[in-house]
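One chain comes next, on its own, written out as C-alpha cells in the form predicted alone.
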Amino acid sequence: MELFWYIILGLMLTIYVVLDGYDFGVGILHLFLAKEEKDKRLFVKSIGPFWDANEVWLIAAGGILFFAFPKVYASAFSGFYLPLIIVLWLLIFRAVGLELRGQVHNALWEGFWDRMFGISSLLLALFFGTALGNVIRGVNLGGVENGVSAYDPHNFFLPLWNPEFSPKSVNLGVIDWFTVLIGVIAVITLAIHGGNWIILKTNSTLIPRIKKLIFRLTILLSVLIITSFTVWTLVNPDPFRTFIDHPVLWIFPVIALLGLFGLFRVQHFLKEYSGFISSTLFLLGALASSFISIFPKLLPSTNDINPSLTIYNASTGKYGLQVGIYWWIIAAILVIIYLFVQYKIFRGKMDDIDYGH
C-alpha cells in the first residue's frame, strides 16, 4: 500500500512539472525573447488557459505527501521553511504579474509586471530544481552534531546556504554547489520545455529563433547531465542501486535519453508536437529516475544517528491509506474530464484567442 501511494505521490508530482513547467519555461523566454508587445502577448496567449489550473496540481501533490505520508510533510515544511515561504512569494507575484499588467495601460507599468512575470518563473524553477537537489542529497534529520542530535530525529531546519557552500558539510543549507547545479539543469530543461510548447501553440514568428535556441540548450543540458552524473556519486556512494536491482527500471533513464535525443532533432521536426513531447519524454524519464534513485527514502538522512524517512516508516495507518484509494480515484476521474474538456476547447493555435486584458 505504501508503495502505490509513492508512485501516486511521483506520478501528481511528475505531472505537475510537466503542466506548469511549460508555464514556467514560457515565463523565462518571455523575460529574455519577448521585446515587442505582439510578442510578450502571444507568449502570454500560450498559456492564458492553462497556467492557475496547471499549480492545482502542486496543491493535490501536498494533498497526497500530507494524507499518505504525513510525517514527512511535516517535517519537510518545517525545515524547508524559508525556501517555502519565498516558492510561495514568487508564485504569488507569477500570477499578480500576469493578471495586472493589462490593467494599465503605460509602459513603466507594463514593464515592471513582465519582469515580475519572467524573473519570478525564472526563479521557481531555480528552486524547484534545487529542492529535488536537496532531496537527492539527503538533509541532516535531527540536526546531528558532534554525534548530538539537536531537534527530535525526523526533524532538520536548513538555513539558505552554509559558509562552505558544501553539500558535505555537517550544517547543510538549501543552496550549495550540488543543489545549484540541479537547479540550473531545471531552468534550462524547463526553458526547452517552454519553448516547445510556444512552437505547439503559437504561430510566432520567433519560432526559428526559438528552434536554435532550443538546440544550443540542448547542448548545454547534456554536458550538466554528465557533470552532474559525476558529482552525484560524491553525494550519494550508490546511486544506481536500485537499478541494478531491478533491471526493468532502466527503462525510465532510456526514456529520458530518447526524449534529450528528440530535442536535438528539433529544428528538423515537421510535425509541431514533436518537440514538446521530446521535452515531456525527458521530463518524465528524468522524474522518475530520480525518485527511483532514492527509494524507497522519501527524505534522506545524512548522518549515521537518526534514520532516512521512508515510505514504510513515514506513511499513515494502513485503514487510512485503503480508505484514500477510493476519494483518490473519484478526483482523478473528475481531473481527467476536466482536462479533456479544458485541452478540446482550446486545442490548437492560440494566436487568436484573447487573454482577457
Given for the second form:
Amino acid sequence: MELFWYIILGLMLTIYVVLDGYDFGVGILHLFLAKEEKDKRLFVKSIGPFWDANEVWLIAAGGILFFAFPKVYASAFSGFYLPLIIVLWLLIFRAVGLELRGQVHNALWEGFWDRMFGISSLLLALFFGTALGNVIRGVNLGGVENGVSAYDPHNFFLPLWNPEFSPKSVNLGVIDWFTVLIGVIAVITLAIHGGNWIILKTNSTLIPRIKKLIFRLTILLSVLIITSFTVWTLVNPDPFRTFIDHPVLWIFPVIALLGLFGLFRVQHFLKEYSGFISSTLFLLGALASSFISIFPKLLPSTNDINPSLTIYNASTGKYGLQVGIYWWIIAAILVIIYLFVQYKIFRGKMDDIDYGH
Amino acid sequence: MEDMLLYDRIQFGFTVTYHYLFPQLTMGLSLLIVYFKWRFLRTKQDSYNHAAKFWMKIFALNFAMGVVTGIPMEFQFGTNWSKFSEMTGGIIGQTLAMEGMFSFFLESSFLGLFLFGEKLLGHKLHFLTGFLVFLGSWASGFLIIATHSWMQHPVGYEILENGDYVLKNFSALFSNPWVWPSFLHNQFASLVTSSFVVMSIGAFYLLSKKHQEFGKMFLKTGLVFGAVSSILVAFPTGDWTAKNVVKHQPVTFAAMEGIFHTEEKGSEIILIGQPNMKEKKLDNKIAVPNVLSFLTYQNWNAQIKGLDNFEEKDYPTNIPGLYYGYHIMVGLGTIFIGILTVALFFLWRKKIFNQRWILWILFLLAPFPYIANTAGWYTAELGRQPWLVYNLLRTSEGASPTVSAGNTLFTLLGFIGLYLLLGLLFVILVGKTVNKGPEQQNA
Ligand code: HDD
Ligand code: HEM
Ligand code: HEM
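Now the other one: the form predicted together with the partner chain, given that the block above is the form predicted alone.
First the chain shown before, then all remaining chains and molecules of the complex.
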C-alpha cells in the first residue's frame, strides 16, 4: 500500500514536470528568443488555456504527500522553508505576469510582465532542479552536530547556502555545487522541452532557430549529465541497488537515453510531435531513475544517527491509505477525462485557434 | 519560541484572510454567471450573454488571485505548522488531497475552456463548462469546510502511541455534525458577497448614467439573489451553526455572546456593549432579556452557561476579538436584511431605478459582505483558540519547531508586500473593466 502511494506520488510529480515543464520552457525561450511582439504573443498564447491546469498537478501531488506521508511533508516543508516560500513567490509572479500582460496595452507594462514571466519561469526551473538535487543528496535529519541531534530525529532546517557550497560538508545548504548542477540540467532540459512544445503547437517563424538551439542544448545537456553521473556515487553511495534487485527497472534509464537520442535528431524529424515525445521520454526516464536510485527513501539522512525517512516509516495508518485508494482512482479517471477534453478542444496549432482573448 | 508562534499565527491569519477575499466572490459569482448564461439560452437576448462575458472577465482576474493566494495556504501547513501536519496529516490530508484531485482539476481545466472556448464550443457546451466551473468551486468550498470542521470538532480518528492521529472512519469526516451547517452558511454568505458586488456595479452604472440597460439588469439580479441569500445566511443556516457552537464549544459560545455570568432564568441577547476583561463584565450594555435563551433553545427561560461556569485556562485566548467578530457579522447580517427589504419594496413598486439615495446605499454596500465574512471567520478561528484541534491539540504545539522567528518574520513581510502590490493591481484592473462596461467586452 505504501508502494502504491509512492508510485502515485512519483507519477503525479512526473506528470507535473512534463506538463508545467513546457510552460517553464516556453517562459525561458520567451525571455531569450522572442524579441518581436508577435512572437511574444504567440508564445504566451500557446500555453494560455493550459498552464493553470498544469499547475494543479503540483498542488495535488502536494496534497497526496501530505496525506499519505505526513512526516515527509512536515519535515521537508519546514526544513526547506526558505526555498519553498521563494518558489511560492515565483509561482505568484509567473501567474501574475501571464494574467496581467494582456490587460493594458502599453509597451512598458507588457515588457515588464513579459520579463517577470520569463525570469520567474527560469528561476522556477532552477529551483525545482535544485530541489531534486537536495532530495537525492539527502539532508542532515535531526540537525546532528558532533554526534548529537538538535531536533527530533526527522526534523531539520537548511539555510539557503553555506560558505563551503559542498554536498559533502557537515553544514549542508540548499545550494551547493551538486544541487546547482542538477538545477542547471533542469533549466536546459525544460528549455528544450518548451522549444518542442512551440514546434508542436505553433507555426512560429522562429522554429528553425529553435530546432538549432535544441540541438546545441542537447550537446550541452549530455556533457552535464555525464558530469553528474561521475559525481553521483560520491553523493549517493549506492544508487544502483534497486536496479540490481529488480532488473526490469533498467527500462527507465533506457527510456531516458532514447529520449536524449531523439533530441539530437530534432532537426531531421518530419513529424512535429517527435521532438516533444523525445523530451517527454527523457524527463520521464530521468525522473523515474532518480527516484528509483534512492528508493525506498523519500528523504535520505546524511548522518549515521538518524535513519532516513522512507515510505515505510513516514506513512499514515493502513486504513487511511486504503480508503484513499478508492477516491483517488475515481478522481484520476475524471482527471483523465478532463485532460482528454481539454487537449481535444484545443488541438492543432494555437495560432489558428481564435479563442477570443 | 513565543515570537515564533506569534509570527506563524500572524502569517497564517493574514494569508488566509487575504485568500478568502477571493474565493468568496468566485463561488457566488460562478453561480450568477451560470444564471446569466442560462437566461441567454432561454431568451436568446444578447444582453444576457454580454453580461455573462463581462462577469467572466472579472471572474478570471479574481480566480487568478484566488489561485495564487491559495497555493501558499496549502504549503503553509507544512512550512509553518509542521508539527500539526505531521500528527494530523493522515486525516486532514485526506480532505485536502481530495480537494486537489476533485475540485481544483475540475475548475482549472474547464475554466480555460469557459474563458477561451465560446467560439469553439457553441453556447450550450459553453454553458456546461461554466456549470462545471461552478461545481468545482463549490466542491472546493465543501472540502475545505470539511477540513476545517474536523479541526473544530474532530471525529473518526484514533490516536496512536507515538502521538500520531490516524483515520478510523472515512465517512465520519463528512457526516460530522459541523460540516453541513457550516458549509451551507458559508456558501450563502459567499453568495451574499457576489450578489452585493453585482448589485453595486449595477447601481454604479445607473448613478453614473452609463450602460443603463446593464445597470438595471445587474441591480435587479443582484438584489433578488442578495435578498434571498441574506435571509438564508441568518436563518436557518446561521442558527444551525450557532447551535453547533453551543453544543460542542459552550465556552466559545459564552465568549461570542458576551455572557460573563450564568443567568438561571434565561439569558439576554446583547446588542451593544464592550467586553471589560478586568472586571469580567460588559461596559455600556444594551440588551434584550431572555431572547438569547429563546433563540438557542426555543425556551425563554433556558439556562445558558456563562464564562463563570468554566475554568480560565479553557477560555478562548482573545475574548474581545471573538465577541466583536461575532457581533460585527451578526450585526451586518441584520442590517443587510433590513436594507434589502426596503430596496425590494422599491423594486416591486418599479421606483428603484430613479431613487438616487437608495442607489447610493446599494452602491456603497459592496465592501460590507467582505467584512462580515472575514468577521465570521475570525469568530470561528478565535473561538477555537487556544486549541488548534478542539480539545486535542493546542496551537502552541502545532508550529514548526525548526523554523526560527527571524525566518518567519522575513517571509511574513514578503507576503505582506507582495499581497499589497497584487491587491492594488487587482483593484485597478477590475476598476478599468467595470468602467469600460459590458458592451465593449467583445472588442
Ligand atoms: C456575509 C457574511 C455572513 C453573514 C451576514 C453572517 N455570517 Fe455567520 N459566518 C460567516 C459569514 C456570515 C462565514 C465567514 O462564512 C463563517 C465563518 C466560518 C463559517 O463556516 O462561516 C461564519 C461563521 C458563523 C458562526 C461560527 C461557526 C464556528 O464557530 O465555526 C456562527 C455561530 C454564525 N456564523 C452565525 C451567524 C448568524 C446567527 C448570523 C445572523 C445574521 C450570521 N452568522 C451572519
Ligand atoms: C479550511 C479552512 C481553514 C483551516 C484549515 C484553517 C486553519 C488554521 C490554522 C492551522 C491556524 C493557525 C492556528 C491559529 O493561530 O489559530 C489558523 C488561524 C487563523 N485562521 Fe484559519 N483556517 C481555515 C480557514 C480560515 C479562513 C477562511 C480564515 C479567514 C478569512 C481564517 C482565519 C484565521 C485567522 C485570522 C487565524 C489566526 C487566529 C489567531 O491568530 O488566533 N481561517 N487557521
Ligand atoms: C487554509 C485553508 C485553505 C487552503 C489550504 C486553500 C487552498 C487553496 C488552493 C491551493 C487554491 C488554488 C487552487 C487552484 O490552483 O485552482 C485555492 C483556491 C480556492 N479556495 Fe482556498 N484554501 C483555503 C481556504 C479556503 C476557504 C475557507 C474556502 C471557502 C470556503 C476556499 C475556497 C477556495 C475556492 C473556491 C478556490 C478556487 C477559486 C479561487 O481560486 O478563487 N479556500 N485554495
